[in-house]
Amino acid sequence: MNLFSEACDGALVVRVDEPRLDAAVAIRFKEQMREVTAQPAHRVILDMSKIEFLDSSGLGAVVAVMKALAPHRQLELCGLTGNVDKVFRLTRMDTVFRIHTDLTSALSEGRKYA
């Protein structure tokens, strides 16, 4: 599982550099996210722009990360590709997560509320 993180405008940005977030990598994803999010930041933005396929295990892993960060930290998503966006809409998880079209809009929205 390739995750890359950096602090940017007061947020921790985590980029997933994998084409799939599915049952085969969900456990590793959660473990690595726990390590990466040990860095202090109120907002954690998960850039999912490289993910083309997300199954229920992958979705569950993202939800588990959100719950692990709550209530003091917020997980936001950005860059959802068409198939991934469809999974979030069909499961109504788009009402649970703050979803941005891309990283630039996620960071600029954060500046508005800072």
Contents of the next structure:
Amino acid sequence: MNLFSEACDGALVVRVDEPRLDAAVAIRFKEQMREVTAQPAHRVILDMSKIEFLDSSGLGAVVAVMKALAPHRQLELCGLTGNVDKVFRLTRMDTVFRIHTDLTSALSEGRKYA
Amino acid sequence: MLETSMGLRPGPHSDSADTHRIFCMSFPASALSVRTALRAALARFMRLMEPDEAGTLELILAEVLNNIVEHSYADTGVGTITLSMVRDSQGLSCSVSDDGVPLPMTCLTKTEDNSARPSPESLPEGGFGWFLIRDLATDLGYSRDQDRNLLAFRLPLAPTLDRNAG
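Having seen the form predicted alone, could you give me the form predicted together with the partner chain?
Complete assembly follows, chain above in first position.
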């Protein structure tokens, strides 16, 4: 599973370079997220723009990552593609995440509140 | 047009376009095999539906098939899943069978009760699968027959513009 992380404007940006976040990779995703988020940053922004398909196992893994970071660190999402966005809306999990259109707007919001 | 000529006897309508409307595949009960089956099923029907309909189909199938891998066969990786699909004028008819443990009836009944939905505020990490299936599929039916699970459902689709000519 390809995850790339870099520090940007005080946030840790993690880009998922995979077309699918599904049952086949959900556990590996959680494990690798634990590793890449070991470096400190209050905001962790998950760039999902490369993900074309998310199932309920993938969604559960994203929720697990958010819970693992809480309460001192926040997981935010950006770049949800059509099918991914749909799963968040159908399950109403879009109501519990901070979701940004894309990485640029996620980072600019951080600067605004800094 | 009836889709009854399953290739046994060439009827007046069983030209090559009709065979494109039927899909059947058996595969091992593992998450990676599910990916392969999804890719094959989507490739077969992609041109017979809109892109967002294809996304919905992939999600329903992924939830149904991964449930079988994880629960019916208890993540053992041992067992076979058979997926059959037929495109008709109103949509897709799908059936999925496996030889694992019986599907608990609560999977089907609790989804009729909206209060049983995982509540976002409780930050659930699972339990969404059957609600997604119920939200997106229609005519959901289940039967247990001689140690086999058979699940059938439909996905309604916009009328075809017969884009499968190419």
